[in-house]
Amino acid sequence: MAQRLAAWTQVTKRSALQDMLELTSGPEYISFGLGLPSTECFPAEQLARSAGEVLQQSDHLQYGPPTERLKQQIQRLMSQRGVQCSTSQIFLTAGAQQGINLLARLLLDPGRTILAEEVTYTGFLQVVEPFQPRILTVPTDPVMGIDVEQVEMVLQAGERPACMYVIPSGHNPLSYTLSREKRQKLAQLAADYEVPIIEDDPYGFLAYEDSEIPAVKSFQPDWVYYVGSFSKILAPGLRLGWIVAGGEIVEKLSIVKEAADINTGTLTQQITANFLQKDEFTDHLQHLRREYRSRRNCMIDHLCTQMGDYASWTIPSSGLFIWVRFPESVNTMELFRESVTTEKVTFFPGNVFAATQSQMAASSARLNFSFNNHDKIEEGIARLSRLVKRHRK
């Protein structure tokens, strides 16, 4: 069998993420790995409320177009991340993740260069993986992020990628946000080079401090593809998101769309419109960033009281997580083998996320702070100190 399957597949492996999924199902666990929302924090009862009115009418159940007043919703949303565009550049997509897929699948023919960096989010990685690409890495800092100067000096030097993938706010998984400059300046880089940038923004509205710093894509229309979700802000489980792009761009995206899953979920899109436009999302979004502010703090709190004389770590404008960064002589993956089997707490080692060899990735480690409350914040942290206690003698 596996010789009748693509060349890729060969060498292809299980993602990390699903075998988390399953690795922690179990109630001993305390999972800080998966950049799970808090269960706690959806809106169910104003989405059961949308779902009832919208089941009153049966074509929604049926096959359909995209709901038109779900994107002037999302239209309305992207001119806060300060993106003015109309509803004809918004495409919907089954989640952010799907969004990647399309615009990879447009963007990318077999063996052709993509430019990264060097630490980035694994589900990017995945979505190109059949394509075999050359992938160039810069280099990236979890305080600073993206190295624009890398990139620049890249592009000068002749390379001309398919695509630029950047997670400009609340990194996954080093959790930098990207300053005005450096997005402006990458922006820049994008229209100069004539190379699109993928910005994947899925943490771009759960900002906790007092101003937001617009989308890479507000600085340039053209050459910046956008991917939003709902994901984080609403549930996962309406796998709803969007990508905002220009016409021409759109009209392909609906063609490769169809030959994957023909459209998104049309009941799907009608609930989420319908709570949209009740005006209730803004309170909500409002208690989430309450929320995942206090469960950060909670954890940067215990960070500090169980492990600050031998780890570091930066606290995170925007996003769900915080990246650990232990001395070199700490193997984040050896440090996970024995975290799962004596002290029942999970997360993801650094090198799960390493395009390339990293030795800053491999002494590393992402928790997630917005799955726990304040109780299983703290006993996680307690627990994992422990471990790296035993590994420092």
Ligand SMILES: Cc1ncc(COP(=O)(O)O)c(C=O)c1O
Second form
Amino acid sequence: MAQRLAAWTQVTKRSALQDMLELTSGPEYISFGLGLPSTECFPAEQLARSAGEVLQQSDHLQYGPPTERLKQQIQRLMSQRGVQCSTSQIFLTAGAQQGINLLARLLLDPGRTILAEEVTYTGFLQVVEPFQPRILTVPTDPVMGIDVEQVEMVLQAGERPACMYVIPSGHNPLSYTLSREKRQKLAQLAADYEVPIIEDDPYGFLAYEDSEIPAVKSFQPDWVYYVGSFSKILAPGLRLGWIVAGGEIVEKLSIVKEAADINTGTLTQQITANFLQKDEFTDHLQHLRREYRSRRNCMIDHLCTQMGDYASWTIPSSGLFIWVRFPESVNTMELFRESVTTEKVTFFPGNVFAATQSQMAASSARLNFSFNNHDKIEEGIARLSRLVKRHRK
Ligand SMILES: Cc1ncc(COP(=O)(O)O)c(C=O)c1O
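Output block for the form predicted in complex with this ligand, input the form predicted on its own:
The next block holds the full complex; its first chain is the one shown before.
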């Protein structure tokens, strides 16, 4: 059987960590591992009401073209990210993951080069794997973010990757939010060297401080393809996201999308459009930001009291993660294995996200702060610190 599969599948493998996380999903475990939004924060009642209204019309269960009403709502949302676009530039997808996937299929020929950070979202690496690309990595950092000067040097040296992949707000996993200046510079580089950027922005609406930084796309409408998602700001079960790109790209995307899954679920689109139309979304988003800010602060407070003298981190101004750096001698993959068996706490060892060998990643851990309530966060950090103390001896 294996011989009949495409060549790239022979080298791909499911990570042992993924298996481990599935095995450890029982109630006795505290999970800081997956990037789950808070279940209590889903606006289930309002969505149920929307669904009830939508189901009064049975044609909402039919195959269907993208819902214009929803695209208009997204157009309004995009202006909050500093992006002015027409509804014809908005393309609906089954989540950001599909957005990245469809764009990669449009941009990549097998064996081409792509530019990514040394430490990046694994879902992107999985998307490009079938194309067996050459992955050109640039340094990145949990404080300063992607090294834009290095990007410029690479392009100046003559490299012309098929695309650059970035997560400028609430980076997964490093948790940084890129400065306005670096965004401007990146956008300029994309235009100057004619290398498109995939801007993956599922956390862009989850800003916890007052100042919101506009999307990279707001600085360069032509060379940046924006990928958005309702997963972290509404509910991932909806499987709904979008791309903002030029008309020509949108036309091609619709061809690739039709081949993939015909159309984004009509029911989901209508339910979401109904919900957004009622203007409850603004309150919901504010509530979400308040709640996540407070969970973030709770985790930071407990990290400070329990591990402040040993590990370091920055306070994320967006997103769902805290990137914890331990001394270089610590191997967080080993820490993870022990944590699962002795303390029943899960997290992601940094190495999982390394597109290339990274000492910084190998001694770091990604902790999610959105999923658990304050009590669980306190208990989980106490258990982790017990483990870390044993390690230090
Ligand atoms: C950076 C990034 N991109 C894309 C996704 C996928 O999101 P979606 O549920 O919208 O497909 C995630 C999910 O965690 C993510 O962190």
